[in-house]
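Take a look at this one chain, the form predicted alone, written out in structure tokens.
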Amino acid sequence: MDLATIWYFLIGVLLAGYAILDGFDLGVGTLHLLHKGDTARRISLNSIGPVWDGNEVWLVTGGGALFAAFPEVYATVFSGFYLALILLLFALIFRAVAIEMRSKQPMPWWRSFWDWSFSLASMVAPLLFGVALGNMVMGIPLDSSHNYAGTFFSLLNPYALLMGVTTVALFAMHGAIYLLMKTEGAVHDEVRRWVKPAMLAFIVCYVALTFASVLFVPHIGEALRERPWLWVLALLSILTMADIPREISKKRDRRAFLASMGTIALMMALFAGGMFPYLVLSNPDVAQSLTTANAASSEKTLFIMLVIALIGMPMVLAYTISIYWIFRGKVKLSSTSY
């Protein structure tokens, strides 16, 4: 395994970490407007208040690693998806502002405006992430200079939109399970009524996406034939997914959340394993694709980055674990609450 391959999977780990961690607070935001009353909405915000900004560090780190390890991929994706990424940036910024501003004033119209802003931005972000992922799976048109040769609207194809909707449904389920762990009383009972519909929505989207992938993305079938170990990941993801309703029915919320985390991690692993060695698949001309072989930085750069990562990643993990440990337990409202 060469350094470029190592960095391919390390970036995958960073993005999977982001999907798992920021996925649940995006899901909490997606469900935010379903809460009845100001108290329930404040408890919902408090459940992610200490951690949401730290969760986004994983996205920033993944983007930085992509820029340093595979600069041509960074240039192609960020220029080709420019408008979509600007919309994503606005959604993430507006969501952060809504979290901070929502309870600054007591007026109902003020809080309602920021509640809608928070929830809509929390839905737009995973939708755009999923659309980007769907296009990466399908492949995008690249010219001989590895520049994106399509338009913004060509990114909004049915398969990519289905991937986007599936991502929203997955994060909504993930967020609902997280809220079960963090709430109690009436709010907890309210959230428990949402979990089954959220699970059902995700399962329907997942089944539809699986059939669409088999029918319309032929290179996925090729990857499964060439790498039988991908079937093991697929089976594990199905088993992990099936464990979520089992744990929910037995009111083992923490185990259900771990199963939800495992589902996301295994889905990301399937994506990475199915795409390798392509970082940006060119469609229809596969020869124009960006791979770990033709898009990586120099060996010296990759080695220095690996040394820095081996030093820095334990620090990031330690920080993340300590924050979640400090703010463990059920959410309580106080004078410092959002």
Contents of the next structure:
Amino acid sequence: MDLATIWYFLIGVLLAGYAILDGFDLGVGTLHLLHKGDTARRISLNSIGPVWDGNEVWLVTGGGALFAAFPEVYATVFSGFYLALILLLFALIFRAVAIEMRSKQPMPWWRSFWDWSFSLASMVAPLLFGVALGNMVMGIPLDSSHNYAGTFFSLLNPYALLMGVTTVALFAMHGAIYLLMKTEGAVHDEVRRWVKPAMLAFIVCYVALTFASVLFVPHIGEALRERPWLWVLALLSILTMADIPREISKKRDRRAFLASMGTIALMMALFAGGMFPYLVLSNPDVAQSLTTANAASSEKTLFIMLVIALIGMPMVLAYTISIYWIFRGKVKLSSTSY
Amino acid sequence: MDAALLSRLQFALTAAFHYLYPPLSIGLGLCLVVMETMWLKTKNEHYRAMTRFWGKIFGLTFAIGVASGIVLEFEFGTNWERYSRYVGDVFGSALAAEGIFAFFLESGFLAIVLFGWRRVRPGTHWFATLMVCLGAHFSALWIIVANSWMQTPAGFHIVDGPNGPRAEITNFWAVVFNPSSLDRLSHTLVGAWSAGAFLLISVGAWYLLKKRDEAFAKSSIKVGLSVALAASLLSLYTGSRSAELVAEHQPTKLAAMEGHFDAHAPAAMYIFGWVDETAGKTHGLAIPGMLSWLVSGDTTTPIKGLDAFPKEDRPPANLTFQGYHLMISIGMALIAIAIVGMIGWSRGWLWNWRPFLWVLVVAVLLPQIANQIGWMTAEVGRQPWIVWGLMRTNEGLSTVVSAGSVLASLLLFTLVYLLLFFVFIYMLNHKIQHGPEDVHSEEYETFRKGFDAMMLNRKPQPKEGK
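Would you mind giving the form predicted together with the partner chain, to go alongside the form predicted alone above?
Let us now look at the entire complex, which starts with that chain.
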């Protein structure tokens, strides 16, 4: 395997790490307004309190790694999706502010304003991630110097929007299951009632998306024919997905969350496996696509970066896991809470 | 206005706004380690309350720092697409290394520092504080490496690739230790220590003026003054090292910093002045030959002035000159304030001399201004280059992003950053008004008992009679 291929999958790992981790806190935000009463909303906020900004670091690092390993992709995608990206940054900043501000004043209008901001921003971000992903799958028009030749509104096509809604539903389900682990009593019982509709919404979207992909995205079918091992991934992802309702009905919340994490990881693996070796597929002119061959940094840089990743990532994993371990258990409100 | 100017304005706005916070994180991080070490050594509850209070302020600066910093991670790609393609092979690695080595460390352990008081042992908490401080410093390390490479590029060659020419790494360590990175890193770090230390001093002085939390205020000022004295003296030393580097590697920047036009003449050093760029003259109070002496040890050594360079290769001289000179004046003022404060502390009049306490309250702005205009000098002085001698700023722009789009995003960022700034000031004020926990209060006693109880549960007491 050459270094560019390794980095293709390492970037995938970073983005999957981001989707799994920030996915649940965005999901908690998506569901936030469903909580009735101030205490329930504070519990919802504090369930992600110590970890949400650490989760966002996966996005920052993913962006940095993309810049280092595939500068052509970094340059093409971010300048091409300019307004969409600015909107995403806007949502992420607004969300951070809302988390910090919400519980600092007791007035109901104050808290409800920040609750709405937090929740809307938590929905806009996954929607935009999904739209971006949908466009990457469909392919975007690139010119001969690899620059995006479409407009902001051509990004908002039905397929990409469907992918966006699917991502919102997926994260909502993921967040609901996370809340099951972190809450007790009345809030817990309330959340348990939401899990089923959230799962259902996700599955409906997922089935629709699968049909749309097979019907409208020809190269997905081709990839499946060329790489039979993708079928194994697809089967695994369906099994993992099916495991979620099973674990939920048996009230094994932690295992349900693991299954939900697995579902996201396998979906990302399917996406990466299906797209390889394309990083940005050019549609209609496939010849202009960015691939691992023409978009990567030099071998030397990729090697240096690999050494950095091999030293850094085990440390990152070690303390990410220890921090989740230290903050395990149900949320209790205290003087350091939001 | 064209996309080039708008993109430059946007980068200046986002970078300058972001840079209000990292210096505070770096400086406060260092002070937190000092405080918590004192707590572990003396077991005085007072130091724990201090660590808890300043830890919360650190958490606030970090949260706003992250929120505004994400933008910068992506902004090279959004607005400087051609720059990204040209230098990504070299420049991207430093940004990625920052994420992996610094950001994860800081954000991860910050959770323990803020929310983990009752979940981990004191030693573990201290370790978490140390890691947060290290994370903040590592962050600076990689960003300075990246920026210094733009000032004094090294360890690369230009290769004709499938998408045109680009810079590729030949020697990673030469990139990391490029001629200016260590000196600029040390100058940046001590400037950040001053920012954190003067925040401690300012809040402490304000409490003294309001006659509240006096024990806490005095300890904060003591920690702050110690760090501030060291940092402001080191700023002078590291600053002069940085200036020598500029003289060696960036002659146009040096000439602009001192408003020196003559192509081949000994150069003076201005105390203050005004650069008339159209007439090619600088008016002000100057020490003749001083710049020549600083650069070479001889007041008669000729220094290349701006006239020795074609107009299109010169940076905006007056802006660079003013930033540089204001930074130096503030640096000197900070040294003076720190020394007077230390004398007042040792003689005992510091705690009651109200006019000077007011000076200390306001002094929190000085290191922030110096840090900002110091960076302005470094970045404006680098113009017209985005990478020194290699790529001009206008050549780095995005091809497909229209001026309209940049104007829209610039307005949006201005609005959001105004909001963020308001939030920061509001929350900072909220935390300062609320003040540190009173170690004699019932609430604090509950916290402490819960803490001790946890320790007892974890560590079985030795059996009696052994």
